[in-house]
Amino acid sequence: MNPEKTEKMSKIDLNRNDMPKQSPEIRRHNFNEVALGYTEELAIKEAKRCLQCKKPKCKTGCPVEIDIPDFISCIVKGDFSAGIKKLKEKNCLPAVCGRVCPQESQCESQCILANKKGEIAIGRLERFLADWEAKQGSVDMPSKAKPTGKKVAVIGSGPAGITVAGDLILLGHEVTIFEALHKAGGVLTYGIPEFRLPKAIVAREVDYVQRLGVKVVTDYVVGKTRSIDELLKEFDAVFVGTGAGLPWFMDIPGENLNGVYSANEYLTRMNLMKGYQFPKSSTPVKRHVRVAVVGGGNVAMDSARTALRMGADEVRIIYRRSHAELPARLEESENAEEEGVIFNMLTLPVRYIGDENGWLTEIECIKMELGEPDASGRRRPIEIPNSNFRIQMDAVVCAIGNSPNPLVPSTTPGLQTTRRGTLVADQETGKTTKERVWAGGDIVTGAATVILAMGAGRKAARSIHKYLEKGKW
């Protein structure tokens, strides 16, 4: 082997720098952010681990095409201002992505050091720059193209909608976001808890696109207030980014009992409607003592950790596969375990049991075992006959997935959907089956990640801009 190469490899630092966070004993009793972020010293130390590869694979793993080595090199130099500018060339939500995106399965998984389990903490460095900028008290605004006179309507203010709006406003188009709820941000506002993504950060990111010139109209339900066809009379193009807000249930006996929630309802009450601040907030919340959460994804972890903070004595995750198959980010499941959430793996609810007043008192479950892999690549869970047992619980949160709300498709002739209720849209352009209408994010893919929705928004923005320039569908 080349001696020079051998010497270089021996100098590689494979030890990621841990990010400070609240201790489990303290954080399980408050809604303050768990992860505290890098200090300047830690950020520079972590950034110096980057090899600055000539052909960086990390960039190929980023759905919004961030120039990762460039922004990291700015941190190494201590030029944080240049670093955040480089980030914002591709990402208008860096403070959000640095907190909730699954970098471990995207950009970080492509890092050349991942083979030795020493990948660079790209997400933590992204968060550091975004937080550093916020502390400065002022934000540099990028230059905008001359006004084109073209108008675009964006339905939904979640990650996909904000990305489309942010990209198109810089290209000179007039953009208006229509949001059904009373606050903008979509799932970032109503779904992800305060301790994982503070709402002040979401508001700051929404404010940024508004300062760019994007108009945000809240309490506006497209499909009720106005239809897409009506919007098309005023706007040159429409982007649909309404997400996946229709909760799934298991269709088992007892789902109508009091104390049985969908994760959508539970988390919306706590986050958007500030239920966690009751009685200071006006949203009434019942204190449950023993709470079960059905599911194994990030939403399930969010629900379980929220229930703990709301004062539950016992919180359990009930998941039909084993720990190895949990779809949640490792960081989220580890945080939940550290905080005291109990995991009942290879377990499936089959019935909810209530008292004479219609309140949940018990969950009947059956034990499972893993068979051959199914279409998802994970081993299929199989019921073990006569293994039924009961757990005393006074609340259960169903967090097994969501579908798109059918309101927009059902009120828009010519907008084709799949059998899952998602919109049919071109993967590379976001074009739907209806002329001058684009779509992206969970409304197309089903429930997925923030960054994938943003990536879809970026592709749609390019296609919309091309259409507005040339007038050809």
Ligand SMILES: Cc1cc2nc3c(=O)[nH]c(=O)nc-3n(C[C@H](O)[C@H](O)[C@H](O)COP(=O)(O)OP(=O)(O)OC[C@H]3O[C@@H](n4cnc5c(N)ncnc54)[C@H](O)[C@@H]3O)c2cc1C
Contents of the next structure:
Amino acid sequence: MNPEKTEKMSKIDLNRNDMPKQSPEIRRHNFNEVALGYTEELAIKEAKRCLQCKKPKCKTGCPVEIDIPDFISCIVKGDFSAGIKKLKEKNCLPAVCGRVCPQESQCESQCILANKKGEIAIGRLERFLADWEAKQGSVDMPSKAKPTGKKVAVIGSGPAGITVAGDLILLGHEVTIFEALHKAGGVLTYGIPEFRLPKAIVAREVDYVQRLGVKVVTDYVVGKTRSIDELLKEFDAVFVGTGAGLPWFMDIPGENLNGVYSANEYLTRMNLMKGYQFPKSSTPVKRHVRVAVVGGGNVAMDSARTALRMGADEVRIIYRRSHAELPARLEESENAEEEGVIFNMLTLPVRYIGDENGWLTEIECIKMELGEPDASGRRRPIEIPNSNFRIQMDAVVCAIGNSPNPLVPSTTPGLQTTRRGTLVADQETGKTTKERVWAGGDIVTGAATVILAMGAGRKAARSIHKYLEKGKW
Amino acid sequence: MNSIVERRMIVPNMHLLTIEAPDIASKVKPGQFVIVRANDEGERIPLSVADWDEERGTITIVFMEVGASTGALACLDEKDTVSTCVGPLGNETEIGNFGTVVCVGGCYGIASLYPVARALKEAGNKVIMVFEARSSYLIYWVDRYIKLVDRVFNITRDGSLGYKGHITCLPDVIHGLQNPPDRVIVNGCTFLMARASEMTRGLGILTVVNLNPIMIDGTGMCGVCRVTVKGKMKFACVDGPEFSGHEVDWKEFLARRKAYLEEEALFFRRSEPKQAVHKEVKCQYES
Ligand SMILES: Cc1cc2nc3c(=O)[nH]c(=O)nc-3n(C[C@H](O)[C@H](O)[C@H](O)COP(=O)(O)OP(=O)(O)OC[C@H]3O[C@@H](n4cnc5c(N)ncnc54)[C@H](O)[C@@H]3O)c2cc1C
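Given the form predicted on its own, state the structure of the form predicted together with the named molecule.
What follows is the whole complex; the chain from before opens it.
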């Protein structure tokens, strides 16, 4: 190791810096953001721990290859403005990604300090810069290229759609986003709760592309209000970023009892329709006392923690594998546990039982054990015979996954889908099997992550631009 | 967009709104619905499209004021706008030349059946309209139907018009026809559709109902509108809203419809009266 570095290291506290959070006892009763973010001092302190590796592995762990050491060195220098610029070269949604990316399995997992004093808190630093910029009041508006006269329709206003729109408007194209719901933002708006991703942040990103000139048309269901073929008559190119919004159920008895929700319904009622303010808001919600959430991903954690905040006494996560396989971001499962969510691992619901009025009263579960690894590389859960047992519950939220909504594919001749219902699209360009139609995000990958959707949007925007310039598919 | 060009109460507690919605007006088909939010805080509620005018770019909805959200809609006036009006959603009614079709409409269903009856006539069917209501003064659009269909019957609970009694009179109506109908289509409250389906099951006549469950997005995303049809889980918004009334699990459907009755009442107790007078008038079958 070079002597300069050794000296630098000896002077500073090498431990990863915690991010201030609301305490569990308090936060489980409110919908305010849990994590409070680094202060400038903490951010600089954390940034100084970065070894500025010559061959930074963190960067390879990032799906969009953000120049991580570069933006961190800007923080060290206190030049936050340069830092956010660097960040935005690759990621147009840093305030979102800093909060919701699974850093522990991406950039941070590659950090050379990971097995020593703890990996650099890259996500927290990313969030710090984005929040710093927002606090400055005025975000720099980049200059736009001369109008090209070309028109692009973007379907869906999730991270994929917002990215495509933001990139293409700067290149001089006219861009219109069509969104089925009454509010833009995709899952960021209707799915991820306020306490993890404040809606003001999502609104800021949508507002930003609108100020750049993107037209956002809400309450417009492509495939119903207009078909893609009809849009193609008016627009030169169409991008499909409709996400993976079709909830899966388990196909077990009792799933249509009252008190059984899909996570989409439960979270949409709370977030999009502001159910947590009922009866001030007019979408009704139930006050449940005992709530079970089936699944182990981010969606499950969000549902469980929402249930706590809605006043439930007992909230359980029911997951068929073990703790080690939980697909949720580590921070979220830890937060859930701190807040008092009970984890019933290696457990699978097999039947929902209700009363004479059709309301859920009990869940029958079976115990599981782990067998050989399956196709996903995780050990396959196997039922233990005769281990059935029942838990009293008055609500269950099914958070076992989503697949793409068939509405667009089924109304668009020429658009090929896979067996899983995702759209067939080229990885590098986002081109679908239909001329002048691109796609990206969860509609192509199946339910994945914000950063992947954003990255796919970037690539598609590049390809769309190339097409609009050259006129060649 | 979304501004109200006409607003009327057509019979007590039953309201008609004509909304400027050119995109929907140029696309909508019989049997489809829209999702409406009265204001920015409003709940998203599905309402059948009762008529439309492609040239004027308007659609018409008819609804009964039964709770907080329909109450807020009923408070709107001409020139006001609704915050959301999205659609057309759901699949269209199957139209073909079936022969003789009996259309049974009650409550808002009298209105939502109108475009269905019109399309059926255009397709060459003999169409018989059965109005079902608590009393004769709750029946509307009779003049429109008389011009359109081949025969009209009435069933009223108080006997003030036509058959006296419940929808259980439906078999009497059917037996009185020269030939048995080839299909029955029922629109209206859940009880009406469930009971009518019961009545026709024994007669072996295909009976189509247009389900009206609770919905949020109306595009298959939330799954709250799920219903068991022929033992399988279906989403009324994208797989329906029309199903065979003989295949729907009505007990479950009714329970799901009632899921938020308590919360609706809570809203009434807490909400301040607005310009219109709210009366808790319920559809005759809804308890
Ligand atoms: C509760 C929850 C928590 C999550 N947590 C995380 C997390 O912590 N970290 C992470 O990285 N990822 C997380 N994800 C996943 C992440 O949100 C998605 O991968 C990402 O949002 C996908 O972006 P997208 O742009 O492809 O689609 P979406 O965000 O799904 O947006 C699609 C949009 O298209 C609209 N649309 C659909 N059909 C039509 C149509 N026919 N016409 C018009 N509009 C249409 C939809 O209404 C929606 O607004 C989470 C997902 C959920 C549900």
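Between two forms, the rigid core is defined as the largest C-alpha subset superposing within 1.5 Å. Every value quoted in this text rests on a predicted model; they were computed, and no experiment measured them. Residue numbers count along the first chain shown, from 1.
Trainee: Comparing between these two forms on the rigid core, is the C-alpha shift at L36 2 Å or larger?
Mentor: Comparing forms between these two forms, the L36 CA shifts below 2 Å.
Trainee: Comparing between these two forms on the rigid core: C-alpha of S109 shifted by 2 Å or more?
Mentor: It does shift by 2 Å or more.
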